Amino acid sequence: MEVELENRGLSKRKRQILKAIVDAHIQDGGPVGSKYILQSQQLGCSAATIRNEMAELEEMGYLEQPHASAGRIPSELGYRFYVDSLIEHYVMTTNEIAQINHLLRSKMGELDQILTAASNLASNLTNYTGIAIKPRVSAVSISKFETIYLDPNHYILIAVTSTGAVKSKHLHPITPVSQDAVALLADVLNDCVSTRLADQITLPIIMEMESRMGVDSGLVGSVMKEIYNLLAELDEGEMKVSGINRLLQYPEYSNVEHLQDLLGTLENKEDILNLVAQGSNEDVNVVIGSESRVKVMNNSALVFKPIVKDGHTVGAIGVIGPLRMDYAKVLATLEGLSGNISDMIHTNKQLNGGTRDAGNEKD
């Protein structure tokens, strides 16, 4: 993307007075005059030739014109082109890597207390709304399977994803149970359930588990359940908002009908999910206006960073604000954050199949 739009011929001076435009507009939300640029910019012409410059800006697409006698905004092409080619590099003030920091000394063993937290600070740094997704993982399996034994009516069973989270329930057999049976539970269930998908678990596995059970035959049926339903909420995907009241603080929301849409968008998730899923497994992704291919987000930009273990990508942070975000400070915390949590799921040895204190289960 960056190599095509650099080929579009857009001289120094046009690349100056569109990353002005681009500032400026991002900063106030109003038209920029050629006046404005002729006292911010050194550019060493007349008032004129930027009034030329700026017009062929808006013929190439890269600049908008609200009204006859207002200055220029900028287009998507031209918020597209400052993210890939003009953006300058933001420097986080020592507060901000402070609070950032402090997201890494925090102690929390579950993958998607993190992400809310990441989602959280994400919104509080840039002042815009910010989002933790699980994306929809169409190849999930369960890695391993450990139980702890509480007494004859309780135990936990304990599923560390292939994607690497750790999800946890608190089990009430119909007949009690010994600990024997509870352990050899965890080991019927690696043989035969780890690494499988749910459409692989067939009738025969779990008619040989059954069989490996003996006595204690009926604890499958009651387990396997809870791990269909574990698969299935895994594969739906998930996704949290945080700071959605921070929208209505920018003109671009003041039509409420557009509003109450992006907030349905929101509420629903699916479209999010969605472009979260398109996009790439590495890199930050900025998908500006229309690019979404989801109507309601033509006024909005959306930013996010996938969050990669071992190859999958386990989660995303990112935020939903103004097509005028401020992009170089969203891309900057995003990294930091992201950083900071790769640090944590590498650390932490919930999130890498370590035994779970019985403490931390969930009902």
Contents of the next structure:
Protein chains: 2
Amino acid sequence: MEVELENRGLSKRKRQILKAIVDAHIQDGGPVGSKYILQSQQLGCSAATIRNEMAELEEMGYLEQPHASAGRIPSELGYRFYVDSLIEHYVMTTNEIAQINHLLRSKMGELDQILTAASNLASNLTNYTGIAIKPRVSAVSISKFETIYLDPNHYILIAVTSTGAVKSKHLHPITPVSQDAVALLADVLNDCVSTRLADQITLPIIMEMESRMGVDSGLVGSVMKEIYNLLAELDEGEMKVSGINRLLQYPEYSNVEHLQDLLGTLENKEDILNLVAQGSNEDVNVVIGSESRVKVMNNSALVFKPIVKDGHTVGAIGVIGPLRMDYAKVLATLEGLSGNISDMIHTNKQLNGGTRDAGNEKD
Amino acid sequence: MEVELENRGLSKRKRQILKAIVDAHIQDGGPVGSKYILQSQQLGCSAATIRNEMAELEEMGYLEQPHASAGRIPSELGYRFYVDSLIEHYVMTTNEIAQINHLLRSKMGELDQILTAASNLASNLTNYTGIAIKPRVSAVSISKFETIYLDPNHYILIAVTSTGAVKSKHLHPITPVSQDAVALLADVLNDCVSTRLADQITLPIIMEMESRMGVDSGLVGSVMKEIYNLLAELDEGEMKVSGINRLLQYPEYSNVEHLQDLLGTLENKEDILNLVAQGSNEDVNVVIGSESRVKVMNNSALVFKPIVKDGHTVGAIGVIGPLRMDYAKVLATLEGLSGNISDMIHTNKQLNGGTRDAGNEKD
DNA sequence: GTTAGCACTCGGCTCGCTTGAGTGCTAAAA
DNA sequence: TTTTAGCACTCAAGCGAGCCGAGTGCTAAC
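Show the form predicted together with the DNA, please, because up to now only the form predicted alone has appeared in this conversation.
Complete assembly follows, chain above in first position.
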């Protein structure tokens, strides 16, 4: 009974045929006919039987026919079933593993850089478009402030967030300030603002700050405005795309409309950031075409894997491409990459005693 | 004689015909025939005469014929002559000016953000792909260091460059350090390293730093390594692209190869950063197809305007698109945008005493 | 339930035809 | 010498007919 459920009532033969069709279609992109299945698979039956099965699979919604006298192609439901139940585990070649190790190890840097490198690598290894994401973080606070005095009309405000990100703002006060005032400002901010969320900074707190700043209380107003901006920026999320040109090799994107849709989505970022925000934090997520509510994704698939540190999603890497994506390979690649990245950001100390710099995160 | 020279020996009529052809071609993208010129222009001669002139213009290299029985299209030389001598000044609509003002003023922030907003705007207003560039800076030094102590195994190094950019690195020393040691490190770095270029940091200097750090001399090695990395990153330049999808509306990019070439170039960034680095610092630069040594640009044109502050190029905005670009409009738009940006970054003090300016922050 | 056979469908390709925009050339006019 | 009118020529693009072949659905027999 469980097996029946998991297989959604598909006989073993139907599953084998469906898998063969998806595999073949992923490879050439053309419709797959009964004759091809007959000779590629070893199921002891004739083409006519296969045709019957295919007709039933179509009726069940797993296959589609582009036109009456063509073979079948998988429907979105077909891909979904394939990804959930039929897919074979792809084993990365030693060469691929070596590439991951080499590039990521050499590109040690802040999380930003690691993610960008990883998205590049994902694109290279899979031949689809890679994306690197820094997700929206809603409940972020600032854990530490610092100020750098440059001249009486110019100082820099530095903020370290609870996720470890460092942000800076240049400030140009109208009335000249002293180095001491700027230093005091950092102390006051650390005492009054840090570890508080935006909506926990109340008027009494601001008044206390102003009183502690004494003659330089005028600084508080402008600084607080910048802090709000800064928190808002953190809230936005970021996304980098690499390997757009790889899309062009897939005939599905010679349809200008599909290409335009996808490029528009990549441009926008909003839609994809939302999808990633909604996704599971643990697994690799697969979004197939119109499964998402994002209409523009209709003819494409998105696969992504969040990078988790200390229970927080600090980033994600992914791949975007045509529906007939080589899911097996993409899943394996993203798993491999994310494993490496997690290792990197969890190794706090390094062998060489040098720097190790897990970018945006907190310890 | 001077006029002759400036017009490269083209009679007034030839210039009028050439301009009419370029204008028409920019608009429809098709070859332009003698008949069209006859009725669009008021030059008192017949189609046959125009044909003769066109034949001569072709011989001189300003026009090309896609095939024997088609009209003419401008050659790269033709575009160049058009841009240099024939172009009419485009006057921005009040609506366009309002858009620039509104969006840029509302997007006050660090230079990064301004540039990105400007490139978006350039793309919107012109209907081509916009780019925002932070150029390579070769002779950059660090003007100020700061450190932020987080815990005995984790501190942050902050560096402010001579161009005002702020960069940060997380460091995780193997042996625990004290807050005082980290603070001392900042002082030592400010005394010994700041204002020096990378190749001016010699062994004696490093030894002096180690001696001043006392028991914590072990920190110096790892920090110096990060500083080198940081300087290397500054050296790289950055580029953001917006509105790639706009390219698809131009039939020249339905040629998959051309599109692939251009997308590849946009991906790479190297080529365009080089072009911008070579360009004039003052004017709007126009690079028409194979004029540049970048082969992949063969079927596209790049127009960009550097943003200069205190004699240094701190950024650039530009537009990339097909050869038959509406140069008049693009030139006007970029001039307008860069004017606004310059105003913004030169206003050191703001009415509200708020922020402004140059910063590229790192997390 | 499976198979063999057959008629049918339909996209994609090729071929030839027509159309029309646009040219170059020549010979006459200015 | 320059301009013009006229004419023959060229060639891409669009259209439709026709063929091909892969692949189907259906039916009748196993």
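Predicted model only: the values in this text are computed from it and were never measured. Numbering follows the first chain given and starts at 1. What we label the rigid core is the largest C-alpha set whose atoms superpose within 1.5 Å from one form to the other.
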property: Exceeds or equals 2 Å, Cα of Glu96 between the two forms, core fit; result: no
property: Rigid core superposed: Tyr155 CA moves 2 Å or more between the two forms; result: yes
property: Core-aligned C-alpha movement of Glu146 between the two forms reaching 2 Å; result: yes
